[in-house]
Amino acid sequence: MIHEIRDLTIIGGGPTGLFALFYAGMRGATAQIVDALAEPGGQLTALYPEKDIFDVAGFPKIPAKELVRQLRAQAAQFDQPMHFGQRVVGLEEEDGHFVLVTETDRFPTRAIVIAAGIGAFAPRRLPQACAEPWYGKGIHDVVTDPEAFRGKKVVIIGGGDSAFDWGVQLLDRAASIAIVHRSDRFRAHDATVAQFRAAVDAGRASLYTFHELNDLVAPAGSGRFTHIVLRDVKAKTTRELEADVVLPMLGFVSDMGVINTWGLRIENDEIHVNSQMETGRPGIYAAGDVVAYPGKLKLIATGFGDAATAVNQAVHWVYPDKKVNPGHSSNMAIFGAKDD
């Protein structure tokens, strides 16, 4: 499918490109998002949905999802288009514009926002091949609605942030809930790891170090499994475990793809980029998590003021009337203000 023209596609639909989205349209620019991902909110969606996120301006506190609706409604205002499922895997440049290509259908462009966070990522999965048949049918490396696990066996896997924020946001909701980890050393905030501490001490969870998944047990011809069985990874020995759902959360692989390609100058899966977020092939600018300056810290706060730098920039390079700098929000005509 070849799609209608637009002034600017941001590639990502994460927090940054949800909010250049809507800056595109603050500007009068007609714009789109194209992800690879099946939804919006990229990482806040995917990982950590229930998660409370405090260090956004004007929120003192504010769970992950509801950030991204937030987001979403904000950029709605403007009715430009984002698209799901879509993964680049091409860049051409025809009659000047660009045209991203990915698997399916075609993105006329004029100008490009790269706000890709660590790229495209998929979960990493058990490397246990007992645990490939049971992918979708008990063993989730996603976790989109906790309610989906109330009053089941839950068993994660892993050792980092989100192994113990499921560990905890589920303490409520599961029958049980236990964590296995390979070691005794813990890649999460030590709060976190505190306070599932205080679960286990307390009888309201399990926590099994040096262990690993060894195998999963499910009845003949039932297409459920029971149990899980352990692997100490020290006394070699096993046990079982009373499973309904296993949570692999072993982080995540992430792949810059065919932007590799693109000409931009990357290093460690990181667009480098001058204050104005120009990636150096013209037309392209990169915003968030993806690009490197000095002084880059990857925060969703500093991805806000990248992503606006970047559309104002990009704004400016297709429609050079069209200032830089947009002036007060409050005083534009879009919002049926004044405009100076």
Ligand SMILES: Cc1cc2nc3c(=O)[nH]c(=O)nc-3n(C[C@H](O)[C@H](O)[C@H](O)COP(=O)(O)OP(=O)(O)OC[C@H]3O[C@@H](n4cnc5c(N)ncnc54)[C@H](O)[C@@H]3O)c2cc1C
Contents of the next structure:
Amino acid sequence: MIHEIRDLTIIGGGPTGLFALFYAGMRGATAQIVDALAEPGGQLTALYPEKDIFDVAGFPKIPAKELVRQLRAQAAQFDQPMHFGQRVVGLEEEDGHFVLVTETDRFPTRAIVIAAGIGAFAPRRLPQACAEPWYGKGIHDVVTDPEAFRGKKVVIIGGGDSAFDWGVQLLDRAASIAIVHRSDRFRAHDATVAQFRAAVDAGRASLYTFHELNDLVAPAGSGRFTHIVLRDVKAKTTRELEADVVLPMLGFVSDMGVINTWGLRIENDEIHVNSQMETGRPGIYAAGDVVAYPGKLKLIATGFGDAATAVNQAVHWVYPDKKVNPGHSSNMAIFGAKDD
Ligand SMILES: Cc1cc2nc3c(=O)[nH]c(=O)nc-3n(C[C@H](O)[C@H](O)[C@H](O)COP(=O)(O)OP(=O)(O)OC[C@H]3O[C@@H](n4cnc5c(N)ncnc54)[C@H](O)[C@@H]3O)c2cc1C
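Here we have the form predicted alone; I need the corresponding form predicted together with this ligand.
Every chain and every other molecule in the complex is listed next, the one we just looked at coming first.
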């Protein structure tokens, strides 16, 4: 499918991209987001939707998924399209504009803001071949709604923040909850590990260290597994565990992919930009976690600032008669104020 040309296309619908989309609308530019994931929110949706965030200006505390909802609502004021499940795999130039290419679609655009965070990311899959047929049928590597697991016997595989965060979140929802990890060293916050260990001590949860998935057991013709087989990696013994849901929390693999080939200055998966968020290739700007400049902090708050700078510069590049300085939103006719 070939889409209509837009002034600005934002690669990435994380917090930076969502704010950039709003900002483009406020500046009177046509814009769109193209993102590889199925939903907006980037890392907030994929990695920590239930966690509270405390350092976003104006919100003393806000759950990650609620911040995404608010960012969407802010952007939705200008009715700009967002295209999800679209991974950018190519960049072409034709008739004086760019065309961003995904596996299925083409997105002509006058300018680009790359807000690709840590790159297109996908959950790391379980290495055991026995797991593969059960993805989507009891094995889920992304949790969006913890309520889906109410009353279920849940086994989480992994030893990082996500494993322990979800272990704690599901304590009161799941019928049983166990964490399985290959070692006894965890890459999770001590406080969360301590919270889960306290639940284990109270008989509300189980923790299997030095264990890994060995098999899944399903009654013939049932289409669902009822048990998993765990293997003790030290003792080389196996044991069965009742389970109707397995949540592999093994981290994400991320990839800058094709963006590496666009002639930008990229080191360690970071795009070097100047203080105008220019990448060095005219018409292509970058913002958020994906950029590097002296003093850059990888935070939501700084991503918002980067987005405002990148969009204002991009709008001026596309329409040189439009000023870089946006003026104050509190004075803008677009929001109903008498003066622009
Ligand atoms: C567990 C955890 C807790 C955190 N807590 C905080 C906190 O309390 N406060 C704080 O300020 N920050 C926190 N952060 C960091 C914060 O999440 C990031 O700074 C923020 O997500 C960066 O936003 P972004 O939009 O730049 O990138 P991302 O959120 O990474 O979004 C980038 C988007 O680009 C898309 N994309 C990438 N490449 C492509 C491609 N080729 N084609 C299409 N789409 C593509 C991805 O799919 C993704 O949706 C936390 C991070 C983690 C992991």
